[in-house]
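Below you'll find only one chain, the form predicted alone, shown as structure tokens.
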Amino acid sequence: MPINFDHVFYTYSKKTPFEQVGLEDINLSFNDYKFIALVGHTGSGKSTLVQHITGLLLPDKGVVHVDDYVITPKKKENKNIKKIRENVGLVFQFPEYQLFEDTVLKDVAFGPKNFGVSEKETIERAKSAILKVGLDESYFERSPFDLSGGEKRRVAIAGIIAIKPKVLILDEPTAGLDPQGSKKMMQLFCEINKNGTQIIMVTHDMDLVLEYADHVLVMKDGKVAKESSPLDLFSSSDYKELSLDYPCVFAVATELIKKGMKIDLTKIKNLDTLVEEIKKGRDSYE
């Protein structure tokens, strides 16, 4: 679905002492790519920028077109938005504190009801998106706060996969998880992006950018900074320049080409990938 800023600004608490830049003549397009990782380090406009694709947040100046639908300053004119947020869903950093009806069903079934679904359809719906991220069906009629916080995570994701988003925004899905439950959490949403929805990830860690993403936005100080592939920006110079964080198993793969081991960088991945090169090189480390 297209996704376009055109010279879009945004300021916090203006006009007061504590006024600061969002985002300053953002010109983008998400057009192109099925997995996006938005990244920058806290307080560079990542969330802002997404909060403006779901009409959260209005810009100050410029447009922000969703599919055939425009996001103004002018607040009156932003006759659309709960249209755009049928289409684009959103995950928050703790999707869980969201949980709010007394059944995991009703939670589900919640979204796309409050779009106009029919009661058959949301509860067909529902109860699919349920199944979709790993719970069964002795979890329909369970209390979500009864769960635990993995368990309530993935109700809340399956209540925006209830209502069958075009595209789906994640702000730091793997934040307050152990590896196993990141793991299995970045495995349900591949799955979503395989089934042909759109993914733009907000992210601090940059193993998920490297093993995930097709494309990656760059925020510095509310502009977007760089534009690249994850190995383009991993294989230069440029993401020290932007304090990003160096994804560990590229790390292990350059100290071990230092050291002359033969390991070609284009099919790390992840660990399993930087095993199997690691294999291959070491005869020639040898």
Contents of the next structure:
Amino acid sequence: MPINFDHVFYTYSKKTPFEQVGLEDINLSFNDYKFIALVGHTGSGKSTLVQHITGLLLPDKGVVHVDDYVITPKKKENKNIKKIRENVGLVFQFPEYQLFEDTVLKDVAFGPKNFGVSEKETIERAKSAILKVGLDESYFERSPFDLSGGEKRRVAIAGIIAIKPKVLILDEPTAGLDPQGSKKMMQLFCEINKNGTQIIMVTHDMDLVLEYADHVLVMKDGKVAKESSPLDLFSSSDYKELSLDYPCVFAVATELIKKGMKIDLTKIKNLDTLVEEIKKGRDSYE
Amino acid sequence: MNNISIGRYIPYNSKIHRLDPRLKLFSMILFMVMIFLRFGGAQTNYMDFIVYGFIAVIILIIMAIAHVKLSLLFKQLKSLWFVVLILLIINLLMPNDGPYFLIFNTLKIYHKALYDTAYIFIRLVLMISLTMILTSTTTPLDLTYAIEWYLTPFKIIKVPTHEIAMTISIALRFIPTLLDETDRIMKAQASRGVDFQNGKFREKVKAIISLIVPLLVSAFQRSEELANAMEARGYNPGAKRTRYRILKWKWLDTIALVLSLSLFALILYVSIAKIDIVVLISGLLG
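The structure above corresponds to the form predicted alone; please give the structure of the form predicted in complex with the partner chain next.
So here's everything in the complex, that chain up top.
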């Protein structure tokens, strides 16, 4: 679904001593990519940017186009925001805090019900969403407050997936999860992505960026500092100036290349591919 | 939601900011008493307004010194019009005598009703601006230190002053945190199709529930975490403790104290002696 930013400005707590720049002249287009990663330091405007896509924040200046809908600075002009939110699902950081119903099934069904999906389909969607995130039928009637942190997060994400958005925005979905849980979570998103849902993910984890994203946006002080494919970003010479980390596997590979090993950087996505490349490189080395 | 700057500390380094919180609290109480005095004789009522005008000028000067913007006050007054409306209706319905005028030839509008409304409204505005000066120039923590200091004499009759002060300071500390949390949960639920502004009564109730339940859950969780953290660091309410910030009385404080006491004495004298400025001036002239 086409998402475009046209000269968007946003300032927090305008005209008070707490004034802070949120976004500064953002021009973007999210059309051509399937999995977009949004990186940058805390306070660089990543979350502000994604909140503009669903109209949770209205720009001070400029326009955001989402599909055929338009988000403008004037509150009264934005009648279609609910439609946008049905098409663009936003999972906040630590989404487990948004659970409130007495059973998991009811909580997951809350979203679709709000968007006017019929009773029967709502239940169906909720059930399949819960199964999709890796929980089984026994969870349907349990209270969300009795679950563990990781399970709660799955339920919360199921609550958004059940809406069946065309674009899924994830704000640090793996924060605070153990490596195993985080991997499972990413596999889930990958699957959703393959089924045709565009994903925009805010993250600090560069390894995730390298492995999953086909496009990266680097935010800095409310502006887009760089926009490219992950590989181009990490191998560009001015990447260091952004003071961001390198992905672990990428750092290992570049060190090995410096030492004279032949490694194809484009093939390295994660630990497994790195190991494979090293094996190949070792053979050619000898 | 993110524009709640009312009653919030505004960091500047003005003379008012640097005053001792104990003095600021005391002066505010003096000003409050002044506002609640009655002025002039029983027949004349313009004296009230003259004195209020005088107090308002002084408050304006203090606001200017303290960098408290008038626009902030107006923002707060905007939410007050409803109170004023109710006041006006009650005053109009009260049985009255004295001069009146008619509207629509049937409704008697007594001059006194309008006068009373204006009188109460001015008092309200003055009080609000006073408390605003106090809260925007004094950190909540300093304020609790001041309250604790004033409560010290009650220690003799076994009032748990320290516990009271600690409770207040924790409550104050968590107001912004809870506001942020509210904002976050509202946004998360809005992404799930909740409309907090429009909708039928039933939908509105549901919307509020979807906000309040997660908010309460996280508040309880936070309090438990805080209690654990305090215990882990050996907190003992009965123990004698030193503190990081020690209140120090300075010259500026003495000057401010003398100023506010003399102003108080002057206003008190005007009130008790029932001085009428118009009579006084015409007496002097004649």
